[in-house]
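Let's start with one chain on its own, the form predicted on its own, as structure tokens.
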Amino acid sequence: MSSRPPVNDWATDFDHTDPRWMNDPFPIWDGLRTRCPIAHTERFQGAYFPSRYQDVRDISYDTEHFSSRRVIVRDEKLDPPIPSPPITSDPPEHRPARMPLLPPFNPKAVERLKPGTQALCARLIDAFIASGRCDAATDYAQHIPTRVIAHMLGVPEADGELFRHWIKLALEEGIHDMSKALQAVGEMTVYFRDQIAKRASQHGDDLISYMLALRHDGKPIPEDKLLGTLRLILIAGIDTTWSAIGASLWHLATHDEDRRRLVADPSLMDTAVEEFLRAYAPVTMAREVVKEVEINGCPMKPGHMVLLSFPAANRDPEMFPDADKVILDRQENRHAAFGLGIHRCIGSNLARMELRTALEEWLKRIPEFRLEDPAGVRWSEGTVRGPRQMPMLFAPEVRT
């Protein structure tokens, strides 16, 4: 980071890995939205940044001019890109890659995971509540989706440290150093090949076994696509959700009135979860311009990337009244936290369940808490935003 030139004009030279963007992007987005709704930079070999909801929506639905084959804006482009279907698939390949993945993430399937998630949250809280302090990111939020996904894949929960290592390589360090991204891909590929081999003689009741049994036109999924999908499930199902959990806890730790209101009236949880997802949407995806096109008066060149910021779209006051405020009982809330268009997140039911369960179990046991040091919160770098370190203080639990 220290070797990168500073940004002097966000409209013509933005850098989404700049510390100012990472720590507090909202004023930057507000300024762009009124002054230059579609910013551009020559960094990352050329990239655009639309900040208005309508522009983000238009690009999300336009599969003719924008390709999903690259979904992360990096300093370098790998040719050909490494596939992670269905998120990197364009029509007509997208639908056959997406549809078979829907059943394991439907509401009924996710509901079966809730008791185990509740028990997991309780165990995590048990480990630190007596001390009156914890890092709510590393001791709590980061473990929940990691272990839930491990359970779904039928892999050891203890491999969570490996998962966190790969996420950091792929989504943070890999933005500026392609070798780090390729290292993550290589290590995950070896890992999943080993898991597939273990199921060669006997399939289990897990997501890997489910995918091995899938057939398209009577044939199994080709290995490269199978491995790409498994890598996607691992990465997309963990970092996004722990970031949403962490950001929601950050909000409650820094907004006493909202925290106490939610504790006093748990019936607000449904709308509160949607509002946290809107206000602190963690995921920014990308598209590659493949045909010359103009969006909101801005011509876009083929080969350049578009940083498709669902978090910025969710803060657009033309779409959301008082967009900069968290309103726990906001009724009309068509947020884009899970994306828009054909790539809307398959795991949205799972993410909602994990976020709601994590908040409910925390607030039952720890209704009063605060940041140990606001300056000690470290936010992630890259296309998924959430707290990576977040020390908390609260009253220790006294057992009688």
Given for the second form:
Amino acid sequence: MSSRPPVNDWATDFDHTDPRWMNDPFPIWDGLRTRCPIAHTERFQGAYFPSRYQDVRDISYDTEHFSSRRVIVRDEKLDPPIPSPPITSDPPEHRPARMPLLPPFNPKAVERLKPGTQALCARLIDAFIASGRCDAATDYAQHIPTRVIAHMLGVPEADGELFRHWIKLALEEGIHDMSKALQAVGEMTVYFRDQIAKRASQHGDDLISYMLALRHDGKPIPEDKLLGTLRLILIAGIDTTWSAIGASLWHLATHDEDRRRLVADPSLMDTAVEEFLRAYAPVTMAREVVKEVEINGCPMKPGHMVLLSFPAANRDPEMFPDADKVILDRQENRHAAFGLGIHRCIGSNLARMELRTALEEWLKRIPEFRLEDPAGVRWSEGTVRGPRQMPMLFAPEVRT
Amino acid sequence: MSERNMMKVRVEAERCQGHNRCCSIAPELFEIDDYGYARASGDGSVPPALEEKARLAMKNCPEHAVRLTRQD
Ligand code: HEM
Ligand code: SF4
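Output the structure of the form predicted in complex with its partner chain; the preceding block shows the form predicted on its own.
First the chain shown before, then all remaining chains and molecules of the complex.
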């Protein structure tokens, strides 16, 4: 991204793909919140950046002026945008696209996946614990959501590499190069068509079979919508959850007191998981302004995008006392990591289960650990934030 | 404690988006339907020993859908 002009003023020329923003966005957001709560940029063909919780909330609830038809801020706009219902749907189409997806992700369904997830985490740890080191991002965190969603969809767990390649194309490289995003869509479409064809003769109890069996007014979901939703479910759950697990481990590796406290008192896990989700919320979404509107005194123009930063909202000190501190037993925590309003993350129960299980299994076996080299941590690019490389050292487990 | 001063909890269905925070904090007081949306268990009466949990559930609902009232 060295070809992009450097940012001089975050309030009038912000760029969320600037390396300073990606590596440590928090001071930038804090500055904006006091100086210019709704920043603007002419980059990305015009975009706004609200940094206060209340403004993020108002926009999330206002589906009349803010459309989800585009949910990623890119250099170019694809016209028409590629639909991935329900995340790209507005009312009234949103509800019918969303409702049938909810039962497979409800708390009871997710609880049934817990034992398998525990076993998966244990196997991953077995593979590196004797060496006393691992890359917590690539040897551990990334495999958990990849394999869990592969299992749910009923596709080979070994295809995880392929999924991550699509995600990188769609969500990272695709911000500046639309052809990469389109390549990902094309390849995923071929992949899922093949999976659908496989189920013509034999339905399983997987999510793809479940979706093929859905009927609305007696008719199955049209193929283009079905493919859009399958691409969404594959993409939405992987690097998001990977980021949440990775960022939580990063925090524990760099904060000795919190790590020891959580190991000594596992009953803190309920509030700790919510606090990690608040402080390191991985997902920033977007909306397109479709009708002239004013938010917090700032007029917004149709056609411009809004970078909808749940992570910045979660750091607003007006909403969260000591917002910049991780408080493992924070009692009041209305964080917005999974969004607010009608698009609340469908996978929130699953993501919470995976995050909690990943931390529990890790801390049980590896209570003491630290970064091999703080400068060796590489954070992601794009609007899902988390560590992508994170070499970690710990005492090797001696098997007796 | 008389029936009169009993705390009651209620979920505003049109606000609830199924974050499931209420039920994980106070499983005694909430039920989740197949779609993940919450409602108060039974008639919503909160025994005195659970009042603190009910307050926490209210204060952690991101959609402000949990309502507490006192009967009087
Ligand atoms: C820690 C992990 C995760 C985070 C932080 C996260 C965050 C979010 C956020 C903020 C939204 C709201 C989008 C908006 O308002 O435009 C969302 C929507 C969504 N998420 Fe997640 N997500 C995570 C994991 C997952 C998982 C595991 C899945 C399932 C496989 C998933 C599936 C979805 C879907 C389908 C939507 C669209 C819902 C709708 O538009 O009605 N997510 N997610
Ligand atoms: S926490 Fe709030 S939004 Fe979530 S299920 Fe409970 S009432 Fe509904």
